[in-house]
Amino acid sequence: MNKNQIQEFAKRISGTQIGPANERVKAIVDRILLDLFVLIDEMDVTPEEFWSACSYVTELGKSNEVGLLVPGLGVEHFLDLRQDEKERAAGMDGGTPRTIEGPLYVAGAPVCQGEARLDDDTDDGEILFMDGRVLDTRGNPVAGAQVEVWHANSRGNYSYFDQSQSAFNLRRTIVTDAEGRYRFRSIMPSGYSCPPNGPTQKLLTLLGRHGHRPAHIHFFVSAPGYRTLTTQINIKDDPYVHDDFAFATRDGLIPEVEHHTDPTALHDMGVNRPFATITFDFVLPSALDGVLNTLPERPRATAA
């Protein structure tokens, strides 16, 4: 089609309003429609292809996999990159790198002071002890910061979404002590993969891509007067640590992991099988006016 024809038709649709519109929503929808019309024309999308795409979107919603596909297509990481640039432009320097939240957070995890046991002692995976501090960009401890942590079990499954696990298994909020320290005992997580028969993996297969994530641990870290951090660490030796289908791996988020098998070390930690240790400090920039300093609004699960 002639490009002027496409633009005139898009303008006709845009001009059909009969009352006040939300100008922000209208501007975005108008742009999406114009870009869609241009794409259909330039790529010669057939009616069969178009309606197949509509059926796919319906299937994606029914399967509750929108939150899985968005990071899988790199969109969630792109939003992080844009926020990084906004902060640099505003003069917000330093801090632990942010990375994607993903779709598996659940609000309301138990709150613990200083330290916590995350697992319910039903998983025979490798024991993990993790500790560190929350600091400001000058290296000062941030006392009373909240470190929300959640991760998968040794089979790659998350509590709440996996009904076989106890409530809030591998989920806690830890409040840092006077020196900004947090610590927890858990089990080493495994990475997970997209459901093999789900719509996300269906599209990834058509794109010639896998749907695997490396083992990782999620965090929200927050304190009054500081920018809230959404991040995760990846387990260093995982084969997908630099090949994450969700594009979440970033420099500075792959800490060293030490594995311990010495009987004396096991005795000192009060455990009866090998364990691993990770130390990782979170650095929070001070909040700035005009910059998003809290978690963005989005749908999140809440346990009853």
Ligand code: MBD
Second form
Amino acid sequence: MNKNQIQEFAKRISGTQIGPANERVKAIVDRILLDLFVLIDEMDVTPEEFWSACSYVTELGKSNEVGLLVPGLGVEHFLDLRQDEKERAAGMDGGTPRTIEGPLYVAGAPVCQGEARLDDDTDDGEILFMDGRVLDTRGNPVAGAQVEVWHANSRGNYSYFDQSQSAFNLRRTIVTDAEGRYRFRSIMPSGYSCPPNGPTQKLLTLLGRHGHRPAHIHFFVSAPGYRTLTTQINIKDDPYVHDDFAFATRDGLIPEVEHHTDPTALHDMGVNRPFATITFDFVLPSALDGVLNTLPERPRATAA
Ligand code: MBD
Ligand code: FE
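Since the one above is the form predicted on its own, can you give the form predicted together with 3-methylcatechol too?
Expanding to the full complex; the earlier chain stays at the top.
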């Protein structure tokens, strides 16, 4: 088709307004339609292809997998890259790298002072002790910071979404002590994989891609006067650590993991089987005008 003809029709749709519009929504929808028309025309999308895409979007929504396809197509990481750039432009620097939240956070986890046990003692995965500090960009401890942590079990499943787990299993909010320290006992997570029969994996397969994430642990780290950090650490030995379907692995987010089997070490930690340790400090930049210092609003599950 002639480009002008496409533009004329897009303009006609935009011009059917009979009352006040939300100008932002209107501008975005106008642009999406124009780009869609051009794409359909240039790629000669057939009606069958078009309607199968509509069914796909319907299925994606019905399966509640929109929040899974978004990271799978790299869009959530793209939002991170833009946020990084905005912060750089505003003069915010330093701090632990951010990486995507993903779709599996649940608000309302128990709040613990300084330390917590995350697992409910039903998972026989490797015992994990993780500790560290929350620091400002000059290396001073941040006392009273909230470290919200959530991760999968040894089968790669998250409590709440996996109804077979107890409420808030592997989810806690830990408040740092006077030295900015947090620590927890848990079990080593396994990597997550997209539901094999769901719409996200269906599209990934059509793209010749896998739907696996390396084992990882999520965090929101916040304190008054600091920019809230959304991040994850990745488990170093995981085969997918540099092949994440969600593109969330970043330099600086792959700490060393030490595995301990020595009987004295087991005794000292009060455990009866081998365990792993990870130490990781979170560095928070000070809040700064002109950037988003809080979590972006998005729909999130909440449990009591
Ligand atoms: C996850 O655990 C996750 O963190 C992301 C981003 C997507 C799917 C599952
Ligand atoms: Fe995750």
